[in-house]
Each structure stands twice: as structure tokens, then as C-alpha cells.
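Only one chain is included here, represented as C-alpha cells and corresponding to the form predicted alone.
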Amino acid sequence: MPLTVPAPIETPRLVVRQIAEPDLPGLMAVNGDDMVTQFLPYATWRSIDDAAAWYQRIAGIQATGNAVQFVILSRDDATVIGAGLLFNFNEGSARAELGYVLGRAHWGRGLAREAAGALVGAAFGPMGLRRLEAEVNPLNQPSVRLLQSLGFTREGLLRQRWVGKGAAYDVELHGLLRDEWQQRGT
């Protein structure tokens, strides 16, 4: 059974859906700063035709069932200001990966925590997953500090886990199970 998709999750302050392609030009605003991807293992978005290569191969990821993309945005407006994934869907022990990103300008507001928490909650919630990981490069402090502030665990070091821009770079594996986010009332 593939990975379901919930309904567009509404916080205070923000809208999380799926992705569709009228999103990528907002997204191009988000991945094509060179501060916001440099802790991430893909390039910094250049042009459009970026987006539109990124687009197609998500579509096909999440064709298979193990990935759900989704856009960040601005409840107020309707503005793009970052992404979240759930991918890796492994449906034998109920898991997946969490990632996400969130547009510069909206950095040190609690949005990448608002929305990150919301994707836990659909997570464990409507989506039925028992256990959340992420990887997230040790340097990338805020990363850390977003995952330890919605009760995720640090599980260990992985060395040179992933080689991005042209180097080998460690990531800390963080984890969380459904029963611990349940428990934290969040």
C-alpha cells in the first residue's frame, strides 16, 4: 500500500499540501539560494529548467508510493516559502524520512517548526506511520535544534553518510517514534 496523501494541513500560520507545478516558482525562490541549500545534498536551483527536473523526478518518486512532496505555504497570502518530504516509505514497519526547507527570508520566525510539526501529526496521524527519521548535517545547528524541539532523538553518527557540492559529509541520524510524539501532546 502506498504512502497516503492527508488533506492540506492549516496551522496559525501556515498551509502544508502537496506539491503541484504552479508551485515551482516559488519554490525557485527557496532552492535557488545558496544559504538555504548549503546543508543539503542536492544543488542550488540555477533556472526554471532546474525546478521543472526536480518536479518530474519527484512526480515519478512519488508515483511509486514511497514519497510525498509537499509545499510550504504562507497561510496570509498563499506565498511559497519552503517544502517538506515524506520519502523512503518503508510500509512492512510503518516509516519514513522527514525532510524540509524553508525560504531565507522566513528563517527565526518558528515556521520550519510550525510546518516540520505539522507533517509529524499527519505523519502519525491520517498517515499511519509509526516511526519518523532524519538525517541532518551536524554543522546545520538549527536543523538539530528544530528535531530536538519536536522530540526527535539523535541515534548516532553516520560518517560520510552523503557526498553533496563535491564532499563526503557526516549526518546525524534523529528518530522518533509515534507513542513519543503522542505522549509530548504536541
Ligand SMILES: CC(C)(COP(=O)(O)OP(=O)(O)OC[C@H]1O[C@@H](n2cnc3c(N)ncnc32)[C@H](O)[C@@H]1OP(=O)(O)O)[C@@H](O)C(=O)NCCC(=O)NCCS
Contents of the next structure:
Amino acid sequence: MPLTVPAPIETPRLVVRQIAEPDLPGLMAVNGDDMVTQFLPYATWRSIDDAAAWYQRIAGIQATGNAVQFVILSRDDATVIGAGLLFNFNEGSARAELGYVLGRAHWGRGLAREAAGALVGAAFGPMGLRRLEAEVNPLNQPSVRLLQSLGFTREGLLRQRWVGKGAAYDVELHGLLRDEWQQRGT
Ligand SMILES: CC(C)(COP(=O)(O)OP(=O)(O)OC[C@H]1O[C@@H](n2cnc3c(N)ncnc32)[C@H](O)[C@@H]1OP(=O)(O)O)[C@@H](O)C(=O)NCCC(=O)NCCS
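Moving from the form predicted alone to the form predicted in complex with the named molecule:
Then the entire complex follows, led off by the chain already shown.
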């Protein structure tokens, strides 16, 4: 069975829903920024062609049923401010991996916490998952803090796990269980 696509989620300031192709121009402002993509596994978008190539790749992964790509929109004016991803779905273990990105103009306001919290709630609710994982470069402290604020546990350090942007880098593996999330009541 493919990963379930949840209905659009509304939070106090945001709407989080599955991506559609018309969202790409809005995402240019997010991913067309070297500071934003520094720790992400893809190059900064330089043109709408880069966005289209990324979308084709994401559409292919979504078609396997192993991932759902989301966009994060401002609830006020429906501006695209970021994206979220549930991927590497393992049906037998009801497990998936979480990813997120916000445009730089939107950092430092608790919006990533709000969006990622909505995705975690959907993952452990209508999507029926039991465990979420996130890999984060320890140098990416805003992301580490976000995972901690969501209740993730740092479970280990995977040394030189990836090569990207010309260098090998470590990642911390963080994990969150459905029972832990439900006990927090958030
Ligand atoms: C990772 C990322 C999404 C985190 O965004 P963020 O805005 O720092 O995260 P939050 O939404 O949780 O905001 C937390 C910050 O907002 C502040 N804040 C302000 N108002 C707030 C509110 N109402 N609620 C919560 N926090 C608030 C907090 O104090 C905190 O600041 P601090 O980090 O200086 O302590 C962002 O840095 C990003 O997009 N990075 C590039 C992509 C990336 O690296 N993704 C992760 C790959 S693993």
C-alpha cells in the first residue's frame, strides 16, 4: 500500500498540503537561496528549469508510494513559504523519514515548528505511522533545535554517511515514536 496522502492541514498561521506543479514558482524563492540549500541534498535552484527537474524527480518518487511531498503556505494570503516531505516509507514497520525547508525570510518565527508539528500529527494520525526518523547534519543547529522541540530523540551519529557539495559529512539520526508524540499531547 502506498503512503496515504492526508487532507490539507490548517494550523493557526499555515496550510500544509500535498504539492502541485503550480506551486513551483513560489518555491523558487525558497530553494533559490544558497543559505537555505546549504544542508539540503540538492543544488540551489537557479532557474524555473531547475524547479521543473526537481518536480519531475519528486513526482517519480511519489508515484512509487514511498513519499509525499508537501508545500507550506501562509494561511493569510496562500503564499508558498516552504516545503515538507515524508519519504523512505517502510510499510511493514510503519516508518518514514521527515524533511522540511522554509524560505529564509520566514526563519525564527516558530513557523517550521508549526508546519513540522502538523506533518508529525498527520503522520501519526491519518497516515498511520508508528515511527518517524530525521537525519540532520550536526552543523545545522536550527534543524537540531526544531527536532528537539518536536520531542525527537537523538539516537546516534552516522559518520561520513553522505557525500554532498564536495565533502563527506556526518548526520545525527533522530527518532520519534507515535506513543511519545501522543503522550506529549501536541
Ligand atoms: C531548519 C529550519 C526549517 C528551522 O527553521 P526555524 O525558523 O529556525 O525553526 P522554528 O520554526 O522552530 O523557529 C524556532 C525559532 O523561532 C523563534 N520563535 C519566534 N517566535 C516563535 C514562536 N511563536 N514559536 C516558536 N518559536 C518562535 C524561536 O525562539 C527559535 O529561535 P532560535 O532558533 O534562535 O532559538 C530552517 O532553518 C531551514 O529552512 N533551514 C534550511 C533547510 C534545512 O536545513 N532543512 C533541514 C534539513 S535536516
